[in-house]
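In structure tokens, the next block holds one chain alone, the form predicted alone.
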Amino acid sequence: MAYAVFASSIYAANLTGHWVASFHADGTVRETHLYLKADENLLTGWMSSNAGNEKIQDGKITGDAFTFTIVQDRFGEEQRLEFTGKLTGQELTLTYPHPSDRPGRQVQFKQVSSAAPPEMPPNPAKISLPAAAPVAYNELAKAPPMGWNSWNKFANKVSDQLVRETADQMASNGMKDAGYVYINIDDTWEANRDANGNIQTNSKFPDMKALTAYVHSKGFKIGIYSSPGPKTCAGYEGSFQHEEQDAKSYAEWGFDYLKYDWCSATQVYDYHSMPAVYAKMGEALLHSGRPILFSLCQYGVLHVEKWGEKVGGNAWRTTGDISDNWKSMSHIGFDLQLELAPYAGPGHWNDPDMLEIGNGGMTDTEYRTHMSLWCLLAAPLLAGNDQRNMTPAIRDILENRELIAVDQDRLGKQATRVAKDGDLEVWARQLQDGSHAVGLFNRGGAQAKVTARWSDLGISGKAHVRDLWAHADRGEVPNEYSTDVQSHGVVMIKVSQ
């Protein structure tokens, strides 16, 4: 026991000090600072990053490893983030928690001082904005937007070359013909600003205007990403206090779509000001000189479905980030969309996040459920896979024209759950021609029979049934339709009289 205490004391002495993680990439430099004080098995101090200054709590040292907690105010609710770390020689490895089911991110820190840390300086007071006037409708997104986004598969590896190759593939592999129009660049394209405050691109994107021209020449539209905060989620330059300037840059470059991700805006704005913050960019896009679809990404907080349209939004995220696994996808798609149908319609859509279809974390059966549910929800269909390496099975899922017709139906009526029996659920939406698209879902662990009753759809008597995955007519069926559904699977039908 005495030896353990002695070893911990030596380790603690080495851990105390100022540690820095520097990220040199794409012409930008980003830093996170740790100011640590270790006393035998106790660890105190603070962290400084894009998220501001945050106090370390519950810090403990065990041998050459340590843990601590950062407590954040996430839109009025306390969020506890558990960090783990290890000291090896002169390098400290810190594992960041991931907010979803993905593995944590490891970051290496180097010591720049062994002195005891100073007191944590206070964070600046947050900005409160008055309510904004409603932003005029931009006449875009009459149907849910369809396309591709770089983040789910490529994250910070997106580049000019990747976007061009994706456009080439989608022009020839059937995706464009199926209706996938937008090719969207997510985070990590940004550099800093020039002397006049104009946003610059980093080395991965040497000529944005040439890139947009290339994508347009292939018959697509193209999208870009930013944040209303000083930094984006990945720590790149955001649009804080440059909204009009950035909107004009996007228009001059030739962009058609903006995903606007809250991220570090929490550090500068009172979160109750969120609608007014988004309205600033909504207005800026309207006066940018080019029609630009406005996609709000703020994780569904503050009941965004009730005000997203008023700030110029064409779509708004309803949840946190999706992960490529059944638990995440099914929870987001089934459980978190139940009350949102009244707020969707032409020009303004609920967005349960991008598609994970083809990224490898689910079975093809689960991916068919993913596609079916998103189409019933009238959700944006933004593929997130590698278009250059897509199996025929995944292509068939993403390019199912009968499913896509449901998603794109011009009535724009989002599905609701019309029946539930344990793990068995039936979701349905009315279509413009008076028919109904119906999903018979089995969320359980074994095959089961699922029944869709015509009375739940508001119809009676016989109805014609077509299976949208089998591409087969099932004839005239009285009163109800029952069928066996695989575990985590779906049978998707169109019911018409």
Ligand code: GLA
Contents of the next structure:
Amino acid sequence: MAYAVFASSIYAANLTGHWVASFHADGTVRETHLYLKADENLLTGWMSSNAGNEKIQDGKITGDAFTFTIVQDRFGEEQRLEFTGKLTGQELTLTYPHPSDRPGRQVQFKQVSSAAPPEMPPNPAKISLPAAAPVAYNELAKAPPMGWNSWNKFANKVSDQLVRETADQMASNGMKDAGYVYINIDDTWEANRDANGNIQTNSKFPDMKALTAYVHSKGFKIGIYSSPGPKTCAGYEGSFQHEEQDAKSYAEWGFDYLKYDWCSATQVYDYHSMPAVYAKMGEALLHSGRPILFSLCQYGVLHVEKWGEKVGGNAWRTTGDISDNWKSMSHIGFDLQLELAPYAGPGHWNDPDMLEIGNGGMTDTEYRTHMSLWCLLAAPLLAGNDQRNMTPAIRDILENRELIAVDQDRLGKQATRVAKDGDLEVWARQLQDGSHAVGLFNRGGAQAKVTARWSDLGISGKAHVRDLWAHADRGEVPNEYSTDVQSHGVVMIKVSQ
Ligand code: GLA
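For comparison with the form predicted alone, kindly provide the form predicted together with alpha-D-galactopyranose (GLA).
Entire complex below, previous chain first.
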């Protein structure tokens, strides 16, 4: 016991001071500062990062380890982030919590002074924008956008070469023919601004104009990414106070699609201004000189489905980030879309996030469920896998024309859940030709019989059934269709009279 107290106080003394972590990525640098004061086994101080200046709360030191909490306001709700840290020699390792159940991110800090922390400077007041006038429809996305996005598989490894290779592959592997049109660069392409405030690309993207020309020459369209905040979610340069200039740059470079991700906008704007913040970019894109599809990414907060269309959005994310596992995908796909169907339609879609199909964290059965749900939900279909090595099974899932036809159906009516019995769910959407696309899902751990009742579709009598995964007609069936469905699987049918 005496030893533990002694050890604590040694480490405690060493923790006091100013610590810095520098992130160098693709020619950009950003820093996080910790100003700590250790007093026996109590830790106080503050942290300064992209998120602004934040007080450390409940700081405790135990031996060479410590913990503290940062309390943030997340769109009106209190969010507590629990950090853990460890002092090893001269190096402090801080583990940031991960928003989902994945392991946290570890960051190394170096001490630059052992002085006690100065007072925490106040954060600048947040900007409130007046409500914006509705943004005119850009006539794009009559059906949900289809394409590919770099983030899910490659994150910060996206590069000019990867985008070219992806275009080459998609031109020849059936994806283009199946309707996947947009090849989208996500976060981490950005560098700082030049003397005139023009956004620059980092070393991974030497020539955007040449890249868009290449992608266009293969018969695709191409997308780019930014944030209304000063920094993107990965800490790169955002569009804050450069909205029109950036929209013009995207247009001049030849981009056709923008994903606009809230990220650090939280630090500069009162979040109630969010619709006006998005409208600003919506307008800027309209006047950029090029039709640019506008995809909103603000994790579905503030009921974006009620205003996404008015700010010029062609699609809006409805949830936080998807992960490549059953729990994440099924929760997003089944549970978090239930109320959203009335808000989707031609030109403006609910976006339950990009596809994880082919990334390895789910079985092919689960990926078929992922594809079926997204097609029923009239969701954007943005493949997120490595196009250079797709198994035939994954290709069959992503390129299933009968499923894609459901997603792209011109009526644009998003499915609703029409029946639920424990882990068994039936989802259905009406199609332009009067038929219904129906998913018979089994979320449970064992095979089970699932029944789709015609009465739940608003029809009666006999109906023709076609199985859209088996590509087989199942004949004329009265009243209902029952079939065995694998654990975590789906049978997807088209019901017509
Ligand atoms: C957020 C978005 C993701 C991705 C990353 C990039 O987390 O929700 O889809 O764009 O940022 O940093």
